[in-house]
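As a starting point, one isolated chain is supplied in structure tokens, in the form predicted on its own.
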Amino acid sequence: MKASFSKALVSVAAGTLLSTSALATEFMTIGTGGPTGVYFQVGNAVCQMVHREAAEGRSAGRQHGYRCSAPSTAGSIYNIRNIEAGELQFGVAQSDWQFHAVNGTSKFDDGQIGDLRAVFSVHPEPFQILAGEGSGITSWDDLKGKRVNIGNPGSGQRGTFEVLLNANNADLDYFGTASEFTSSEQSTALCNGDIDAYGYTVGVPNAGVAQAADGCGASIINLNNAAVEKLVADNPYYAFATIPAGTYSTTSADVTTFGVKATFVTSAKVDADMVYEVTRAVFENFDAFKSLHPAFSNLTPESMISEGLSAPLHEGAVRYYKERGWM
């Protein structure tokens, strides 16, 4: 009797080990941006779709075994660098920084990131300069000598400000002071009178921009001077963008600026099955994904697998797109 009971215990233990092994959990991390920005929403929306698909512990779904987190990070350049280092499996990045990473230009002139891979693009991201009420700032020229927040190192907005300064044959001395508040701090700084303006590359609408525009009368200025026209003409990852009248309480007329696409990227070193399951989770739950933020409302699969992508598509993503007949 004792021998039979012992054999039964061994059998149960072995079965438990096999079951645990079959459903081994693998974690992935998505680099995003500031907690008030749309990148943070993108990363967490993707994670929601991954967890929505997971069948472990439920009767239906995919037994892929993946779990996901999307913490706030410093933004585009940080995400790409940390994907390269293997600290992140995925990240959200502006299309211009994806281009520069692949080509070894601008902030990546220390070397190309040959393993960078695209998965899909997401929403358009106009570069928006918010000017404080009463600051007298209505154009780029008015920023001269003002207190301007250029963003934290590693962020896309910081990089774009530096591109704009170079395009206008200026450097940081063009501003009276250049502060480095993060995207989650800059609206409060503007409303408190600590700065006169800040720049932000972000999808529309955005809670941080609304805090400044609707909360303390800040307005978005037009960015369509000759320097910006040349930037758009010379660089395929830039395009003119319109922020419609009525988007915020101070947007009384359409605002013309320029922008990029938010893109979702990974590394060739990330397992193809993981990338496949992430891609599948988003597009098999596409309506649910689009409902998670207003910036996603006009997304289409066609645009997401073709626009703003300078890096080669990851083989895991390609597998899914071919299954759907999209490639």
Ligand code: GLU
Contents of the next structure:
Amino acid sequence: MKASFSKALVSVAAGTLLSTSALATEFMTIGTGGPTGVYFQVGNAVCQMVHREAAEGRSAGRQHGYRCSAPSTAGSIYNIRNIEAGELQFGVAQSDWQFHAVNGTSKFDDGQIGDLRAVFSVHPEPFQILAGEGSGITSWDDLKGKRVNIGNPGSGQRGTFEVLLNANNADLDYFGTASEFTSSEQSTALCNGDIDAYGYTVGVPNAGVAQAADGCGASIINLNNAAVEKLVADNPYYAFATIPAGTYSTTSADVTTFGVKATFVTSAKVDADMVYEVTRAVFENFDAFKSLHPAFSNLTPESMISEGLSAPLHEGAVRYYKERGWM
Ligand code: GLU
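What I would like now is the form predicted together with the named molecule, since the data block earlier showed the form predicted on its own; can you produce it?
Below, the chain from earlier opens the complete complex, with every other chain and molecule after it.
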């Protein structure tokens, strides 16, 4: 009796040891964007699913030890550069900047980021110019000489705004002043009258844009001149986008602009098991994931693994997609 009791104790202890070593905790960080943007919601939704799998996996006898955080960052270009540097394991990035990083073009003309890997794409992101109420700005031409926020360095919108200027044969001198407020500062600056307009590449709807549109009467202008038509015709990562009437209180008619996709990226140097578990966590909990932001409502696995991706898919993501029969 006494002997078998201590034997049972020993095997319990051995079992505990085994599962503890299998569950070594590993941390990952996902680069997002400003705290009022949609990237911040993407990163935190992914982390929520990773932690849900960790907890529910425990009761289902399937466990992983990954823990996740998704802090606010400067945005797309910052995220890609910091994934490359090993400071971030994952990040959200515009499809145009993913393309340029892979190809060593535009802001990445100092060298290709050969280790960049795609995991999936997320929501569409129209490039939006918000014009202050009473600014008189209703088209690209009206921006000439105005006080325009071009966004903080490292953000996707800053890069895409520069591309748009270039496409219109203009540079920063086209504006009266060009400011560098972050995405979480720009609506306050617009509503306070410190700037006349700002540019932002962001999912729809977005709380930051709502602050300016619903809060102080700012409007999103149409961007469909010849320069934009050429951008869309010449570049696979740009497409025309519509912001439907009624999205914000000042969106009285559909707005036409151009846009990209938000994408979720990592590095070839990130462990395949980690990428597999992150991918699995999102798609095994897909309805819960989609419910976390209205910009995710039209997402489908088919579009997420095919659209907006220029970098090769990470092998850990491919493992999951093959298991599901999606590839
Ligand atoms: N598209 C923006 C960027 O690349 C971020 C948008 C967001 O935070 O949702 O910096």
